[in-house]
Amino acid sequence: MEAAGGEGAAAGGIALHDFSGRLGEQRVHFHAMRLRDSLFLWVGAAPALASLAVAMCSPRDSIPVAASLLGDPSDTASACLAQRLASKTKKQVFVSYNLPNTDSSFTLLIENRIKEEMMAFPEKF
C-alpha cells in the first residue's frame, strides 16, 4: 500500500490527500479533501464520477443522514460509506465511491483501508 500526501492545509482550511493499495486483486485509488466542516472523499480504479452520496449525523437520530447526489439510486455503496464516515468523524461526509465491485466483504476492506489512512494522518481528514 502506498500513501502519497497530496497538498498540505491551504487557504481556507483545504488538505487534500491522495492514497492508494491493493485491495483483493484490484488497485485501488483514493482521493480525500478535508474542507472546514466537510469530508469529500473520492473511491476507484480509473478516474470517474459515476456516483456522489452525502450523509451527515443529525441530533434526531443515531444513524446519520444519508442521500445519493449523483448516479443510480439503487447502488447504495456511496450513500453506506458516506453514513459510516459521517458517523466516525461527525462532519458533513462526500463520498464518490466508483468501483463496480460492491461485494460487502470487499467495501470493508475499503473502509479499513481509509480508516487505517485517517489513524495514519489524522489532519487531513
The other form holds:
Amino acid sequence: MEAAGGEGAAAGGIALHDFSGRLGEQRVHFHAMRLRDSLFLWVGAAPALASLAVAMCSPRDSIPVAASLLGDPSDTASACLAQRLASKTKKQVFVSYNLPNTDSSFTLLIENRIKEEMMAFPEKF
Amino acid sequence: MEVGPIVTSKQREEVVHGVPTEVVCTAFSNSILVVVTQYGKMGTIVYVDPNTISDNVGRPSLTTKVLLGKDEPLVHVCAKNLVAFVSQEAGNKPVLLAMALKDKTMEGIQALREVIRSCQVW
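Same protein, the form predicted in complex with its partner chain this time rather than the form predicted on its own?
The complete assembly is shown below, putting the previous chain first.
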C-alpha cells in the first residue's frame, strides 16, 4: 500500500496532508503541501493564516537562510521553524506558524510532531 | 483519536492550453491561499488585499504586494486577473497567491481562472 501510494505521489503532483496533535494543553493542527523540491506547512490551533516565512539551505552557511514574508517581521517563530525543516529536508520550506506560544520548549514539541509525521509519511513531505 | 482537517483544500490537475497545470485552493478564516503552478513550485508569492475603500462602481479596489519573487508590473496584472474574483466571492478576504506560470497570455490567464473556480473553497 505504501509503495503504491508513495510512487504515485513521487511521480509529481502536489500532495496535501493534514494531521494534528495534542501538544501540552491544546490541539494543534498541521496542513502540509508537498511541491516539487519545496514544502508548505501551516501550523495553528484556529484556521487563520497570519504569518509566512521561507527558508532554504545555503552552500555558504550551515544554517539555512530565512526570510519573513508576511505578518509581524519581529515574530521569528515561522522563520525559525522553516530553517529547522529546511535543514532537515534540504528543500525550500515555507512555514506559517500561527500559535501564540513560541517558547522554545513548545516549538520543540511542534517540531518533533512534524518529524514524527515525516517519518510515518515520507511521501507527503 | 482522529481529528479531521481544520482547513478545507481542493486541488486539480489539468492541461491548460497544452501546459500541465496544478491548482490548490485552501480556505483559512482570514484569507484564501491559491497555488497555481506550471512548474510544480510555489514561484512568485503575491498578497492580494482588498481595500476597505471601494472604487466608483462599489467594488473594493485591490492592492497587490509581491512577497517573494520578481516584482514587475506583469506579475501584479496576472495576480489581479487570476484571483480578484476569489477575493470578491469570499466576502472581500485577502488572497495569498503563489504562481509559477509558463503561459501568461490573456487566454492562458482566463483559462486558469476557470481552473481556480473549479477549486472553490470559499
